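Read the single chain below, which is given as structure tokens and is the form predicted alone.
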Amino acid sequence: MAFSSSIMDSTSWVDPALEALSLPLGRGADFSELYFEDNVQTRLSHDGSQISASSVTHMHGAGLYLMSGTETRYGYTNGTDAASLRRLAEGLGSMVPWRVEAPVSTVQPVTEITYEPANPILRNPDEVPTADKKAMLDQAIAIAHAYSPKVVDAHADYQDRMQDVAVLNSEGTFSRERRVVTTLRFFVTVSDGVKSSGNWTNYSFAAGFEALDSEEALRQIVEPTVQTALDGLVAKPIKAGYMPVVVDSGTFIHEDCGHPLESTHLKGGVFAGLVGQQVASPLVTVCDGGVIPGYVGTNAMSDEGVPSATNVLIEDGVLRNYMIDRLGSRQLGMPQTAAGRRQDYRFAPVARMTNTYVRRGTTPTEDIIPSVDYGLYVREVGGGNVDPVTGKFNFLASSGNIIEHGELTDPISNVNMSGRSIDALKRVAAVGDRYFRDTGALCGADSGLIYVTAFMPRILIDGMQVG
């Protein structure tokens, strides 16, 4: 039976919503917004031999966002009937402090937009039998064990999410969209009898079950995961020091400048007030946008109802823009950029990334590693953190190799890299001519866990502290 929800399948809730939106206006709020959500998630966990857990979770509710200048209030309700919405609006609207001098506002006439899915779905997950999902997990486990006799444990989690959202606000926005995400998390442990090594990956697709229903698709997920774990058995330490670093992983750009360019983190931040100034090598152009079909950060609109678009953040090394939500727009005096995002209706929207990437350059990709005498090649960034105020970062290269005399030699595992975001961007000495796409994943910040993608071509940073 296909997933259906009142948010997408009717408009009976719209009039009560408009009434609730109007209540806080004139009490000091100059803007009100309701975010409605109907969300069904299915999870299956495979312990290596059988399905060990399964669940179906249904979330339904609405969140109310109020603004008065740059003062904000947020609350939510699990009920979306007229009485629940009125209680939420009256309670939240009475909270102080509000600007008593605020002009009385009224709800503007709404214009309805129901977006077509940003990502075509070939097999709706809710129409796929549980037996097929179990068979997929069985096959993934079998692929791991067939890849190497050193695999001693493999297990996997499957999840699909069918999410309907609607945004209704006092400025006349009424937008609706259906979003589908399918995820496979795969975990593996290998051993040579003396030493053990583990690895895991998260693959999230802006697609239905078709993303996982072939052996080839599963091999592209499972085999690299196992190989990275196997590399961990023979990984060698790299000589610590300041050296060239070659990076393929988009997670690097996500952390290095993605978070510091969100308007949420701009106050006193490393990029604050630098629009129009050189903050990176002229070879570097960084963009963010939720408009790339098939990417998990892609949606037709933001969680504030703003149509998605490509946002050029850094162009030829010059800072051009930030990722800006509604609050950031008021604080900075700059237009919104469809950056307002949230995990679900329980969270107020804040400026977050969607699909963040470095544009391709002109250096042949295969020429970059041979140009390095001694350095570090980073295939995957396994995690890290950046201080948006200082720009200082620490990243972990979870897989890659030592570069010696222009060739990849010993594999590495969990090597630390550190530096400062702008310094690293300014030291980019080459940008390759083809992309290395990272898998979609979850990013956690002030508005909860959201799906994002980060990708880029191969880049060469001619100096970074390693080890």
Second form
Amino acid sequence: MAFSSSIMDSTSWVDPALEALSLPLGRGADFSELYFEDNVQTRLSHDGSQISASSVTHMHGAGLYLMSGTETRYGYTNGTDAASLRRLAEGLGSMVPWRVEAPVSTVQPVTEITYEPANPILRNPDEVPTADKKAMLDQAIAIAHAYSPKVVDAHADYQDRMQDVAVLNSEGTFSRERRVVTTLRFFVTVSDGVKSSGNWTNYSFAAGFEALDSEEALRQIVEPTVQTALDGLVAKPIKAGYMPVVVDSGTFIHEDCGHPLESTHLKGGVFAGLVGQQVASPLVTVCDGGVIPGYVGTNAMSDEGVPSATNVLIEDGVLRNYMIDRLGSRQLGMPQTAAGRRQDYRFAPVARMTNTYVRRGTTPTEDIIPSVDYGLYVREVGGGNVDPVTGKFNFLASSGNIIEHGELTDPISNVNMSGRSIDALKRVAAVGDRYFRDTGALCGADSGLIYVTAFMPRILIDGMQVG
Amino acid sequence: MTDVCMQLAGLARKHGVPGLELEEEWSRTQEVTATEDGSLGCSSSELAQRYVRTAGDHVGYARSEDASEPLEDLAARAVAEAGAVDLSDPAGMLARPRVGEAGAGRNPELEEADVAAMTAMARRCVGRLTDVAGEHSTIECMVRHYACARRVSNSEGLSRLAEHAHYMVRMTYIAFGKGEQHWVQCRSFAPSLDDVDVTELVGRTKLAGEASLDGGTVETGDYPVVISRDVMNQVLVGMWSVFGAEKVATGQSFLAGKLGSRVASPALGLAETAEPAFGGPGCLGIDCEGVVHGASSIVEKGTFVRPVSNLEWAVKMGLPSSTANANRRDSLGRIVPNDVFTAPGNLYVVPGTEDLDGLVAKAGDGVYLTDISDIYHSFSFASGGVSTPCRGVRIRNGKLAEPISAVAWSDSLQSLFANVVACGNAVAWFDMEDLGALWCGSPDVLVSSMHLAAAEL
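Given the form predicted alone, state the structure of the form predicted in complex with the partner chain.
Everything in the complex follows now, all chains and molecules, and the chain you saw is the first one.
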């Protein structure tokens, strides 16, 4: 069934929305915004031998965001009729007193923009026969078992999402966009009869079904997933200590400086007030932007209706900008950067990443590992966390090897790396000359789970705490 | 048979499927937040949604938040999805026995939130801690009223309705010092604000908050450790699925093949409860498959007696019944809407008799663990391995002493389970908000030996 929604196909909901936007402006708020969303998600689950579940979900609702200065409120409803919107606006606007009540204002005349899709879609998921999706999952499972007889369980989820969003605010913004995401999650457990090891990966694409519609595409997802689990069976402990670390995974930059550069976390933070100062090795340039076609962080606009653009955060080691949402713009007195993002209408937007990357350097990638006498090579970062205020981070290297005398030796599994953002950035001693592939993933933070990418060339950090 | 049941039966006949089941869920959340600087925040939300699934040889699901979408259309979508499924309905969905009597709401008065009382409570809790707040810390208190109703109906005539409402008070303590920031949160759930033990909640928050910073480390080695109830809840949230039927049945849990075996010290018990005071999905009366919530032992005196399951996995594993743990992540949570899956309703560590002072005294020379930093990536389900930075307070001569913050817990869940000596007498409850339906409870827990490693940053 072809996806259609009232958001893109009509404007009958706009007048009730404008009325709802106007109500809080007379009760202390100086800004109001409604975020409308209609999305349809389909999902197929493969339990390893057959399709075990199939579902379709229709989400529909609106979130109301109010501001008075830098004070904010958020509420949502999935009743999008005039009465439901009015009830939400009246309730949220007067539930508790505002600290500073803004003078009464009015909604500005709106200018409508309907964006063309930011990403090319060759095979719309809703036009792909279910049989093709089933066959893709069967093939993925088969690839796992063919790769290793030690696979004792392999299962997978396929999911696609057709999402229409509209942002309507009291400053006259009325912007609409359709977004498509296709995802394969793959889970594997391996055993050698004595030990077991597991791994899972999430690959999300701002693309249609074509992203998964070839054996080669599936191999690139499944085989590394299985290999990481197999490495877990033979992984050796690494001697804990402070040592050089070589990293291929963009998750490192996402955690190390991505989150701390979000305006949401700037207050008192490690990067606060450092614009124009050296915060990284001169070899490091870090950018963020939802403008790379096909990358899952790419959209035509932010979830606050700001057109997407590339944002240079750190240039040759010097801090140039932050990722700034509307609230951050008010707090910092700096322009918004299309960073306001949210999982869905149930979340207020906050400054988040889109596609975050380190620009390529000049060191031949193949020369980096041979330059290390003893250290850790990190192929995949399985996850991690950072305190965005202090910059203190903790990552889990889920896949990689020990480096001894310039060569990769024993595989490692689930090794902790820890440090501080700026310290690690300043210790970048080499940046490789080609990028490593990004998988597209979900990032969880204050405004829920959003799709992001993070990628970079191989980098060498000359010292980090490991283990 | 209700009108809805008859309508579902008619639609099942029309589409040629053996049966259809409908779950309707409505929820409303209102929150007031007070901070020590006197400011107030608020939020309000309302969500109504319907799920239809098919029965018979194939199972398909359809969910809608659009109230204007006719039930006929929703059913047609579910039937279309069912066409994709290979699986013969493993549990004969509609024929699965729903254990217990029809669910009656445990707290049927879904009254409007008392916003004035919520505001007063939030301010009162913050006020009780302002003496410790200052340039090195900030305090925040959020009071939430949650009301929820669920009805499960099917074409076989099942029609069960449950309603629930509760308050949650959550205190957040953010501490600053030596270039670090750290925050802790403690929660209390109650059917009414009068039932909230403010003194206990404030005391717990203060202890955890003050222990969270500027600590030293310990020499790497094995220590007796008292795990605080809030940390134990985070551990449960991180690793509960090793007790889940799906992981046990498919070999993804290190407890696979251990059903009926001793997997822990006799001092450890793990159970589900339907007690109404605690606020989780387990209090609602019925789960997402219409099974009535009750009490179920998961680990009894150290023996793994039954996994956490829904109907599907209970049948697949040959278990006598579900533990009423069919949940959707939308239930009481906000994550991406999902099909029915297995998740804790109110999974808790069975309390013992000792209070915290008693456990600390028994530990003698050890550590009181008040925080772990990363529950998402700390546990390996297949191997049981644990690796996470943690914080706490040193125990010397049976008394709490200086804070420690540069420590890593590097051990295994098997070791944790095996070394439980005693459990405290007071349970704290915890909802993992961003994970939705994961609700856990635990008392403080004393383990005889835990491997802690000195960490240096």
